[in-house]
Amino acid sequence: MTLTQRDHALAIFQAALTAADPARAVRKHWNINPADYRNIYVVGAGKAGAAMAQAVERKLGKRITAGLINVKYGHTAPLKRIELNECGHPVPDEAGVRGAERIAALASQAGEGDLVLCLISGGASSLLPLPAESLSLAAKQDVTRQLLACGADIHEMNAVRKHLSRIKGGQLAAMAEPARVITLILSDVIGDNLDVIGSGPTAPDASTVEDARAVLAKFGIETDAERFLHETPKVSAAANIIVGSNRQALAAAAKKARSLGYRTLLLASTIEGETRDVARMHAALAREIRQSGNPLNPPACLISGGETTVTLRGPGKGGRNQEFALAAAIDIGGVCGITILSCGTDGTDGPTDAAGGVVNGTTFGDGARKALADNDSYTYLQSRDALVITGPTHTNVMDVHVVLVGPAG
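Taking the form predicted alone, give the structure of this chain alone.
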């Protein structure tokens, strides 16, 4: 059977997912001797938490004293010694608070000669909610929703969330003292900043209360929660180790693209900005390749990654990757031989069951521009059979964008 460009795009994305497998990442960077510790507590949060926990159980087995990981609803896996607590994402919920309280208690009971092994992956900021003293969850939920809606990037969002929390911004590591703290991290943040990934519960915090206030002011967010902002630790004895990242996933995707016969260029793993604008830039590059062979002669593949933002303007349903795909589809409408995929490596894009979308020159049609204006990319792409639905992938290293341009003719 002859594979289509769509098949190729999906295969390239799958190669990125395989490279971002959390269990393999944990095994690759494993350097822990359980005999060195009296008790071992495993804690953490994130969409990849279940898969990371499975790898840890295989390594430590009965040496695990106790363990609890907060994960997104549905992102579970069979475990024997580490408990999974399902909770809300991207807006935190009461289940997340209860889990965070128990995680804090586990860390606090660790003592001299013990190890607290922390597993952090994308989504941990929302999945590890422990509001500042006297701050209600409802107030923190409101701030989170406003930050999501205004187009704040992850650095800005987490600067606020860290200073409204009792567990983020190095505070979990402080709870665990004097125990040894080692954190294995699957990065979903541009630049792999340790204090930003999952809001850095075991990392020294480079941001300040004034930084958090500046973010609220920048986006005109008025909230009573501002009076609960407090400073976070600026030093930490914890060892924070990045075991997987977007760049590693993109490198594997590029290797797959070359094996499929495409001249391939990895643009960057640091793509950010307003989603629809970034998508149109990718579409413009695709048209340029088709017309002039710049910067690559077809068959060509451009690969990029990162995390863009969506400013909500309408009441529709979608996510940043679906919006990327829809905006790109409009700009390549009617052009043959171009396929563009944009997907989240976690398998969930916004509050939907889709990872993203894959489009070509025939995807554009009546209603596309209105759908984009209404942020209703899910509905439109679904009507054009252009959604990519993977289910939970149990990993998260930001997004992958694939642009394929075939030869003319």
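And the form predicted in complex with another copy of the chain, for comparison with the form predicted alone?
No partner chains or extra molecules come along with it, only the chain itself.
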């Protein structure tokens, strides 16, 4: 049986998913010898916490002295030595605070010759809330809400939040001293900056209390919380290791594409912007390859990733990856030999049961433009058998876009 371009696109996406699998990511980057340590404490937070913890238990077994990881409600798994604490996401709650307090206590208890192994994945920022002593979670969240309402950007938000937290901006690592700290990170942010992922609990913080005060002043925010601002560590001996990321997933996808015979370009893992415009640019690249052999001669594969943004215009059902696929389908309508896939690595694109979509020149038809105008990509792609369904993958390294262009028929 001959594999179709669609089969190839799905196989290439599957290679990205495999590379982003939390347990495999932990195993692949494992470089810890338990014999080097007296006690081993496993802490952390994130939606992939359960799968990462399972991989760690398989490696360390009874060598784990104690462990606690904050995870999202329902994101659990059977474990023997590491406790999973379910808490609120995306809105932090008191269960999160109680877990963060216990995690801080574990890190503080570690001493000379001990290891604190920290597991961080998507959602860690919300799942590890620990306001400064005597500052309530509600008061801290109120500052965040005010900043958001004023249009503060993510760097301004973080500058304030880290200095109101007891655990973020490198403070977890500081508590663990003099123990060795190793953090394994599944990155779900553009650029993989260590101080941004999960607000960097074990990464030195470049921002200062002065910066935080300047942000509050800039937006004219007067708050009692200001007196709780305190300095964060500027240096850290912790080893922060990115075990899974969009870029690593794309590299695995590119390897798979090459093995299937495609000339392959990994374009970028940092694609942002309005979904339909990014999709149109990918469709333009596909048409150019078809027409002129630029930037590659067919059979060609372009791979990119990141996280785009949908501006909601209508009441339809969909997600950013399905909208990407639909917008691309319109621009390659009627053109032979092109397949475009866009899928989220978490397997749940928007509020739907699909990971994304996979389209070609025959996907476009009556109703496609209206579906795009209404943000109703799910319904349209479903009618064209163009949805990709994987089920929840329990990982998240953002989205993967695959463009395949065959030789002229």
